[in-house]
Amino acid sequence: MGKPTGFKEFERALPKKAPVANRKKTYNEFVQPYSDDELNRQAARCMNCGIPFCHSGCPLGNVIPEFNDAVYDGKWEDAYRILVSTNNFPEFTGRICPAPCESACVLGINRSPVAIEEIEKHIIEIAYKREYVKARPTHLKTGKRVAVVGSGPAGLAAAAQLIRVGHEVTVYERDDKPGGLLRYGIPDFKLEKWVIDRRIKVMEEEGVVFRCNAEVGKNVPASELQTYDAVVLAGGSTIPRNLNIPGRELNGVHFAMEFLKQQNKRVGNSAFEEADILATGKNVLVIGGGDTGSDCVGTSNRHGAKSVTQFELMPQPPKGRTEAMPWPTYPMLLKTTTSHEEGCERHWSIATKEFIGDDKGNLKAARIVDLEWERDSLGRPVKFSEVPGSEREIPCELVTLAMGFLHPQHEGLLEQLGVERDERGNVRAQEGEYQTSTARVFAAGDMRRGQSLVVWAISEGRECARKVDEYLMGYSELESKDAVFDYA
């Protein structure tokens, strides 16, 4: 490493942010780069470790101790050669990942782990400045033809990776424009879309097709994708987790998604038919304690609401691990994310029982009880109980339904193309081979796994990528997230 003691002179720092008052005032980013002399104490820190944990952390196996070596030296191409080698978009994942890597950090056994996901977001963008990021459009042509359904990030990703080998591929997408969830699920503060549009444009200038407004299924006859040599399904986990309670049909009670998806809309100036989704001036209640009650969280802030509360089900997780989740598994810890400090009030194991309204339809209580855990050797949650004499009204004008997602929509495209589906409703492909029950089709991310992260989204867009070149061409030179290959 480029510097062996490095791990042990500096500690863990993350860069600024603009103060709160600030950043609730727009929906912009704003967290602040490092500085040159900080990125390269942050790099440092990565030690020689000997088995490095962190490849098998990350679903992509980014070859992470080999990149923060080269920022350390300021080599930046050769960190961005290294970097893209597994992921085809650092620029996304540099912001919005969990990064499952720093918990699997050997430095984080005893100590905070390196910052892994800022010092690959500060490498990106390095390489955009410098111009290392530029179309590679391959002279060789296969002839055959791919169309991807889903702009997401598994779609994306499979289509980077096809579009290389050279054949022709065509990305479909219901939305206005693509990007999919990263697009209109995840608010602009925590990723602004021109991060997108310029990969967007890489993309395009390399060859890849990108048909908008064209719901494959609906507007699109699903017949039409019989043209193509092959096909990628990648439409994502987008059937959202109801709660049919007395009330749920009153104004006021959305889905997350409805919520977000048209603030992202009214951001980026794209129209909208239904009516305005506002925080402004209400008492928010968001149901449902993960990254999309997050993102409710902050969007709720920004609007001006007057109060936001977002309660969890689930137990309050512990703040650092425990038995259940020994190093380096990936722990279920305490997050406080960035919307939950711009002012939030959290409540766990609550279970929210019924909405009320009044005499015009309009939401105005719900009504809660607190709950009461049984938990097993490990201290795991497995049975909960209501507590007597809990249940109580508290005022809300709306709520936001952020519980998580069932599985991809059945009508029109799948059942149109008569793909096997699983137990849980997702479209059934081996992991690994990706080919669905139908002939020449494939799926990969959300669609095929469940509801899960942008990173494991690309990864399997990737690996979908390869099987579909060595079923179009018999071999693949596309490579394996588990392969060894020189990526200088």
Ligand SMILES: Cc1cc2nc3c(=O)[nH]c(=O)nc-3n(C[C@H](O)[C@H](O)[C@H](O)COP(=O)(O)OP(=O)(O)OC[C@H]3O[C@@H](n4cnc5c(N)ncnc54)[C@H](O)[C@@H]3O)c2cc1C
Given for the second form:
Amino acid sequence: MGKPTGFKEFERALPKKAPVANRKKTYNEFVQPYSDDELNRQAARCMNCGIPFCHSGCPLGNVIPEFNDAVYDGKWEDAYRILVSTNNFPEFTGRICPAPCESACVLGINRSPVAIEEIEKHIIEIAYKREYVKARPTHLKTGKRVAVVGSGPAGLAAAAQLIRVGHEVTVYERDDKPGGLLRYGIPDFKLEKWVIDRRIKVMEEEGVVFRCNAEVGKNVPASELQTYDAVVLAGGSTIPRNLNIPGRELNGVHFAMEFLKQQNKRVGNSAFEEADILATGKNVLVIGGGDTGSDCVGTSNRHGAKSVTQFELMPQPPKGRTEAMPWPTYPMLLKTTTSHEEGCERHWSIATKEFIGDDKGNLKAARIVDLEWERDSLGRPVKFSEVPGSEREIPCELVTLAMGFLHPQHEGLLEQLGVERDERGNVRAQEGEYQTSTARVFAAGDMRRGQSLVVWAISEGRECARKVDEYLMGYSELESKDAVFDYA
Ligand SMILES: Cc1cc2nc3c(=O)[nH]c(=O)nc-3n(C[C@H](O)[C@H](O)[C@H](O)COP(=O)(O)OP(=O)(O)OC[C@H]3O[C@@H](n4cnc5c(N)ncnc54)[C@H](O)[C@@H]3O)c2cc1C
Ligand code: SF4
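Please supply the corresponding structure for the form predicted together with the named molecule (the preceding block corresponds to the form predicted alone).
Below is the whole assembly, all chains and molecules, this chain first.
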């Protein structure tokens, strides 16, 4: 434990952010680093709990008290070594993870939790500066070849692990650059793309081969996968939930990903064929109250929207924990993101009934209605009805539908491979095993578990790699997240 009285002496503090007016002018990240003293104080708040609930809150099983301690003592190489023993890409999670570890932090019972995510980001950025992060190609060669389909965090984590134990790894990616939703979903103002390029370079130096513009099941036949000893399917959950109401076909109604992907391509100077989707000068309506919706809000404000409104079907979540979400569970609380801070009207318990267009087929308004929710004994919303007489129209010229994703694309890759799917349409493979119904074929990340988080994708990629390694070699030296680490 760094400083036994740290948690009593210091309050949680997050790094400063650039002023809203400045950050809306660019797509750059705007969270500034801690000063050295502040980083030390934040690490000092960790109590090195006898039972560190932060560990179990983290899907990767990050060894948090140990790296907090190393940061407090300024032992940067130790901190880095401990951090990457469970997480291949802390530079991603340190920027965009919703930090379930912090929700589980013991200090969070009656104080603000330790700023674990920021500490993680500082460790990895310091490690890059000090050149601790470098390619470590293995001399061991097993002669086994593995194909990874999809280069999001799940595919990248699987590839990074498999190359370490001497397999030959090729990653197929249908987009022009690797990264999955890290590159073409999450906006640059949350994660600048040089952060991905920097990591891809290390992986390439270790021997991972990336084949971009290669969609397996389309311009690369799925039969090519038969030439590999094992295959990891990590194609994500890419089919968005639609809102099939009158007027859906109007110009100006788009899936969130059409809007966000195009903007990330614009920032990254990547070509796209579709017509521009711009919020500039428009009243924007974002339908869906989650992270994807929030990213549409931030992007619309950077385009220079006239107004930005976000609707959510569910009622407004509580500001603090309730009986239904006790510590240390991950609570579904009201979340005000940095994008919301930049300007957005938010409304809950609203359903959209129709999109209304002008005589040229362009969207001009949405007809909406208020909802009333019935709740169960724990206060959870269970059933809604429309509030009589509350129907009204609101002007909007751009709508983005951010209501989540249903399942992976079936057409092409999955149909050609003939892998079994579960009742939700995801690839069927048991958690912890990752083996699909087809021999030699494994699945990880959103393609298997459904729409989730980057931290879960990395966790599944790592665990799946271990299962692939066991399948190929009969044993594996790759760490399991359940392993006990000894850093004494
Ligand atoms: C807009 C948005 C914002 C988000 N923000 C956050 C956030 O802030 N924090 C967080 O933790 N999570 C966030 N998420 C969720 C997170 O991005 C995903 O859970 C995560 O990226 C899933 O990783 P994955 O590797 O399973 O799939 P993906 O990241 O979806 O990657 C799958 C890749 O496979 C490729 N692919 C698919 N089929 C084929 C094929 N047949 N051949 C070749 N390539 C193929 C795709 O092109 C894609 O690049 C967000 C999601 C969205 C949509
Ligand atoms: S639960 Fe919080 S205070 Fe306890 S060890 Fe983990 S980070 Fe430190």
